[in-house]
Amino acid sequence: MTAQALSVYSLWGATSLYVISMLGYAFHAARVADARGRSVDVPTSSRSLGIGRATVIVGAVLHLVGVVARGVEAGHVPWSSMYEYTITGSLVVIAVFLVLARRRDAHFLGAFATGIASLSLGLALPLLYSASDQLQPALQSYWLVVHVSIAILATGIFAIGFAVTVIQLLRRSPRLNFAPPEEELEAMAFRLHAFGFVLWTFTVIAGAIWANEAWGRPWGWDPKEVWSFVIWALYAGYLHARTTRGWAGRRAAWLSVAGFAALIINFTVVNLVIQGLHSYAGV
């Protein structure tokens, strides 16, 4: 079996397992919500939760195999195109979730994390896939490893932070009483976003250094540069409002939602519609 075939088959297998895991976590969340609604003992474990946990771990292993095999096939780190960025970024989403799950009971995030990963892979494999190729001259730099890897880590953390924020905003609904209280969700979202913001700040700085080496200027109002700064400004506004302006609760949460929306626009519209120096190859 070639590295290309191994990568594609592994990623499709991971996608299928993530869907099963999402359903397992969702069924368990429904049981918890029902028990709390009837004021009976809340189940801490169930067969559906066990299925969710087991399949997400196996899926993560297959996902990792798929990403590594793509790197072997390409002969370089697997994040030089939209397809590679997506398969690697969705792996980071799952990794962040698994790390949280080891430190605390984060099953309420399971359906959201596996949903994001399965949707990302389910779209990337048929729509964004491109054959591996030699790197463009501008990408033949160690900054590809440093700058883009940090951006991927930040994106994965922001994605989980977004999921926590969405649950926080919807927590008042009786149907979402499987999750922790709003205050706990808000604190978790803040920590995730703060960590992601530090990484994104480094991403912007490293991008400016790389741009100066590649194009002779650190800033040129390229669409990707502009949107990266917009994302940074929105998350900075969220953290500032949350810490110094007393914007606790829903007002600050909407700022972080806007930041994630800008992140999605940066990855989709800016890459696919707006032409610039950062346009991804193989799309």
Contents of the next structure:
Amino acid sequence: MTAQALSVYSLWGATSLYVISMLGYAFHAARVADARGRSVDVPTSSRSLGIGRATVIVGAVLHLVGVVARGVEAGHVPWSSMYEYTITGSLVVIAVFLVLARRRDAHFLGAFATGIASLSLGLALPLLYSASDQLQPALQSYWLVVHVSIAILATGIFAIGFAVTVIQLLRRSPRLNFAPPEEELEAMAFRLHAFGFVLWTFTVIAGAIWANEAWGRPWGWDPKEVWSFVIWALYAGYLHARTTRGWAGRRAAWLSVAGFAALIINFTVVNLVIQGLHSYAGV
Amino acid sequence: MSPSRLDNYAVADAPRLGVRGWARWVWRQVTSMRLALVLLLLVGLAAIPGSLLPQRPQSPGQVTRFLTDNPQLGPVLDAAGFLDVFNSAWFTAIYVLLVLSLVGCIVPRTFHYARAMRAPVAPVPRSLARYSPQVSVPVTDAQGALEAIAGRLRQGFVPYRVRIEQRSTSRGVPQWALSAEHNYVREAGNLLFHIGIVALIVVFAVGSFISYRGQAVVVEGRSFVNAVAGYDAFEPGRAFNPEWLPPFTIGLTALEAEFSPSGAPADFTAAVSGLAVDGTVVEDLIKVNAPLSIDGAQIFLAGNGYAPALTIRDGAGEIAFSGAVPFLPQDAAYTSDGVIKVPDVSLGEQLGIRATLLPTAAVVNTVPISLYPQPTNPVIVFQVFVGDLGLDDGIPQNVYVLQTDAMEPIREDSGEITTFFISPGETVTLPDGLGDVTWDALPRFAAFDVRADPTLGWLLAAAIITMVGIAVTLVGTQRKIWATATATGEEEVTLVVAAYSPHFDGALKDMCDGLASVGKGDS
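What would the structure be for the form predicted together with its partner chain, given that what you showed me was the form predicted alone?
Below, the chain from earlier opens the complete complex, with every other chain and molecule after it.
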């Protein structure tokens, strides 16, 4: 089997497993919410939770194989096109979830993490797939390893932070009784966003250093730079709003949702619609 | 609302806000957290049109096209600064206010921080009853228990500041009390981060004033001198004097271009030899991610293309033009457009040539196109215009555009404009005794970007301060820890450990438990 076939088959396998895992986690969450609603004993484990856990781990292994095989096939780090960015980014989402789940009870996030990952892979494989090619001259730099890998890590953490924030905002509905209380979710979302923000700041600074080497200026308001800045400002606003009277709580949470929306726009609209120096990041 | 609201100006005796009062009020508003937040969000929002509309500094050509395509809306947007967002008055106003707000926040906080660091940790509150989480355990040795806890808190990557004192409770019972805080690391990181941001903005602004950038197109075998006249485009910073340009020379020895089989660019390398002002000769390779530094300037390889070398003889057989002309690539297959102006004919009218180079020419559906960027089968397709080039009016012309208002194209008998084809080494004879065109060679050209910004080192330093600051905030918490050991009977001492954080902190409970068992001597 060629590296190319191995990569694609593994990724489709991971997608299917994530869907199964999502159903397992969702089913367990529904049972927990139901039990809490009727004030009976909350099930701490169930067959559906077991299925969810097992399939996400096997899925993550396949996903990793798929990403590494793509890197081997292309002969460079697997994040130089939208397709590669998506398959690696969704792997980071799952990895962040698994790390969180090791340190605390994070089942309530399982359906969201596997949902985001299966949706990204399911969209990337048929729509964004592009044959691997040699790196363009503009990308032949070790900054591709530094700048983009940290950007992907930040994106993955922001994605999980976004999931936590969405649960936080909807927490008042009894259907989300399976999740921890609102203030705990808020604290968790804050930690994730604060960490993501540090990584994003690093991404922007590393990008500026690279831009200075490749294009001769650290900052030139290229569309990608504009949106990276907008994302940075929104998340910085969120971190400040948390401690500003009249903004703390749900209002601040909406700012982080806006930040994630800007992140998605930066990856989709800016890559596909707007012409700029980052255009090679297209499909 | 209270019904008897007091109107400041209705009461004659009430003190009025003088100039200083008003200044103070404005300063308060500017430095308030809420305004800082609004400004931060505004600056993000205001940047968005800069990515959606064409911008003058980044793409002047697109701005011109946008104005032509939108004759009504275009000029309105232009006047409002939307076609140059990042130099517009309103964008500048927002970020200047944001900087003021930042400074107004940083300065008092720094003083406050310095004072707080010199002062001892605040004492334990009189009563810990209202703080949660808290644990109480019996211990035997009051002082020993607190010393043990202090020892634990002083360990670790970021130690706590600890204070232990002996006091008595409100009921006069002797008590050992410990207070510890962790806030100072986070606050230091916070301050550093904000100082870094202000430094970044200030250095960036200074850099845009005293830097310069220019573009020069250099054909293989030729060179250019770092002077305004040597550039095809030159943009000095607002405070830059062109006389400061160090007159170094850069010669392009060779330009190598590699492409993948699909035609995607794989590698570009410009072999150059530079002559610095002090006479040093630099032989080096410039690549897309590897600029050359010379006399404080950096030379980047921004683009490349073909510059066909042609010789044109006029009707009298005299050489009217000879040299390499850069053709600008129009697509990924390097279909390149160029213009040759031949004003110096010894006989007859001036000639103008509008040409397209096809590096790997092929005819698809009767249209000649280029299939691949390398010169596998180079062909130049051109049209010839006869008349007045319009160069003598004294108005500067774009070298890549042929003005044909006063010129007539050479036509077939059918009236169609004649299209000539030429391959390297060939000579094409023009009709009506106008002369001939010879294609001598096909050198490449490099488009160099030359930039010099003496503030770059400072910019990097500011960026590092920002980065270190924000990273440090992550390792610091906002926790306060209090512990009291009070004699509650003969030989009986009660240790109470309580913790506080302004935000939800799930680890506090475990921390209290852990410290309590340290106090007991269990671990």
